[in-house]
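Listed next as structure tokens is one chain, alone, in the form predicted on its own.
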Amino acid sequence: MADQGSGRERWGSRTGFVMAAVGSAIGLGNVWRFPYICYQNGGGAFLIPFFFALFTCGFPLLMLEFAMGKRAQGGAPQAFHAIRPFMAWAGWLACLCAFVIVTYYCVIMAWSWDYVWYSIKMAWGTDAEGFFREHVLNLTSGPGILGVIQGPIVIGLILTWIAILAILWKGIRSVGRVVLVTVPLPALCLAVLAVRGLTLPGAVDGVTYYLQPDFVKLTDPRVWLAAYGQVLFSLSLGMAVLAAYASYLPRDADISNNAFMTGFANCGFSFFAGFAVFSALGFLAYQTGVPVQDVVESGPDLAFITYPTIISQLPFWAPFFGVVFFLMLLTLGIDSAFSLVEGFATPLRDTFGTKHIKVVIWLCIIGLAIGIIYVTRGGFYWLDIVDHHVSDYGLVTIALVECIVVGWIFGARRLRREMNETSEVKIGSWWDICIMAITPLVLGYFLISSLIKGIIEPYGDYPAWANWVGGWGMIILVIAISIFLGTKYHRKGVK
């Protein structure tokens, strides 16, 4: 790839560019959401909705978010002001939310790091719940009594940012060399995971439970909502990073066929990890004598309960393959959680002219002061509280304020043509009106309604004013540092 001239760091090669977004979008949710969201909503039948909401949301806000970020040569915030100046807001709220996720995410990663010891060990015995409830999250008895810091979740997390920052430590040409690495080896111990899965007996049950079609459940609008929230949590969308990566390409570089390369691995992988999951959760259903629906969990219970409970149940070598899952976590996490971060370094450096490493340094020491909190024995429900509001307001604002912006301010229209002038694949006035119609009114139908029912039922069987705290304080939070920053982003200008 040319520099152009323009002194910006590049990407050392398309397929560090490629390979970067394609970690960034594969991440823990690809796992233990995927499959359970496909199970739930029609099995083998969700896949209809799935692909239409891809190529009507998923597709047109990659090659946008793309295209934003290699048209501005500078992350979201900047992506926004070279549009209109006054909206460099939505980009800081973007890079905010971002961090506020990335903060808690390291955690879960701090628990696979712990997880990959007590594989070897097979520390949980035959309680498996109880081992990570009571002994590695040791919870208290609500969000009010936070406790004290768990000292082995601590080193993990330490490790996990040490590990970021090792990343970032040489800029975007180092994530280029490390993706390419980073990036398989999940697919491949996943695929292990998959075969000994597929050899188990009941898991033939399992992958049944997983695509048997039920063609009713696509009559229930709930069904192509679910549709349309996987695929913009999945591909890392509204969270600033993919326009940090695309402001490192050149100003020929190749919009499209990038994002159609980006989704649909993002989408193998997670389509693929369904027959790892499910042939597992087959066999411990076998192992059990209960139906498979009833051993079918999500998040982390799936992760740090179901699994090691079918790890356990393993007639030879359940060590490995323990440690093979958890090293298969750390993996799919690092990637996203880097990412996470870079997202919110690259505007920051372009907007302040600060080195790279001092602002990644300091990301990172903030990260994981924050981080502590979650660590705590009170920790885990405001993970969970943060994690519920950040994902689904701030997030689905974001990429709902990206349509209206270019959509209907700047003119879907005009940024295709500048797409289709430097793509391989040249696209069509059906993104115009997926950017300009569908997708905002399916992201404005599932904000209101989102915000409707949180309103009447306050998230979880937490308090009141937990649900304020963690939840709906932290998002009024970022938009007023958001405004704030997006202001003074706006009178001082683009560098």
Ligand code: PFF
Given for the second form:
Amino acid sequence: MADQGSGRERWGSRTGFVMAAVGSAIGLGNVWRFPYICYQNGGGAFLIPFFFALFTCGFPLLMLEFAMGKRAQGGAPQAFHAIRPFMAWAGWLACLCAFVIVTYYCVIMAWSWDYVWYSIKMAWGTDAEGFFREHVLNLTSGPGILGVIQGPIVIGLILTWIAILAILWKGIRSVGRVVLVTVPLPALCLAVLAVRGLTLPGAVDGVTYYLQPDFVKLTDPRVWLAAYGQVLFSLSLGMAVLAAYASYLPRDADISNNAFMTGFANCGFSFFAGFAVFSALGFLAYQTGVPVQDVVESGPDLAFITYPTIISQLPFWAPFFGVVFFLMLLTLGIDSAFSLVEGFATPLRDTFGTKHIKVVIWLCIIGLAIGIIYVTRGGFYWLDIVDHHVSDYGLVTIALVECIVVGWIFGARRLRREMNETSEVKIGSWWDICIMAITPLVLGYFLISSLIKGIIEPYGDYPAWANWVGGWGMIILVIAISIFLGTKYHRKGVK
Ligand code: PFF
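Next up, can you give the form predicted together with this ligand of this protein, since the form predicted on its own came first?
Whole complex next, starting from this chain.
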């Protein structure tokens, strides 16, 4: 790629950039979130709202974030600053939310490291649930009691942060090379697991549950909101990552085609993951003689309880499939994790002129230190509380602000024209409608309704103070730091 003489680091190739964006998008959520949400929200019929959300929100916002990062030649704060200097805080908010996410995302990867080891010995025996909750996490009775640090998880956490540091050490060019391994490898693992899953008894029942269309569900607005939520989280939107990655593109780089490739690759992976997950669930239902709906799980419970239970029941090579599954989680997670760190490192370096490696080392140390809270015995509760609040409110807020700032302040048409100058596929005025009307309306509704719900009925069974500290308190803190950085950055101007 041409350097344009700006002196800014560049991706080694276009493939490197697209693969890095795909790697960020394809993460744990594709395996443990999409199949479940699809099943829960109408099965095969869910593909309708999903594709609607993908075309009205996913692709438009992918293009918007790519275009903003590329035109500013900087991360999210620079991208907002280039549009209106006083909006830089919104970019910092995205960076900080990304950093909050990575502090716990790495803890989930730490569990996965441990489970690669446990799989070799099939350490969970016949009680995967007891093993996870009582042995691995060693849970306390609630978030009020943190308890001691869990040694094996800390080891996994340190390994994860060392991996992130090593990958980001040499900058964006090495990221472009690493993703050539970390993107295809989990896809290969998934293929192995899908073939294994689909050849097990009961698999057809499982897949039928996954895709059985229930069109009545489409009349429920919550199903449509679920589709938007999934598209945002899954494409790593609203998190400063894509703007940072796009800032290393030369000014004549394509936008629309790269966005389409990223979006389709991610959604294809999610859809395919559903076959691996639900065929295995079908097998579990068959083995235990219970209906499929009674074994369906999502999130950590799926990965660390249900899946190990399934692995124990496999007729042969159980440890092998266990290792493949947890290696898949690790390789899925790592490129999402380092993208979240890079999303923050890029603007910090651009703003303060510090050396890239210095910024990355500090972020890794701080990320590891914060992660220690989550590896205590009560840490799981905090992980859950923080995750809920950042991904339900933070992400949607930032995406909404992006739409308003670009759609109504900068001008959707103006940015689209800029994009079309260098893009292979020319985008029509449908993009403006999505950015100015459809997406902000849906996201605004989403945000208001989830805020009302969050205030009326606090999340989970946690005491109110815990939701205040880990949820609202954390959100207020993050916003305050963003405003501080935004005003500081505003004074410094673009470097
Ligand atoms: N897209 C990732 C997943 O589906 O697991 C998670 C994620 C990564 C969200 C990076 C946001 C982000 F910036």
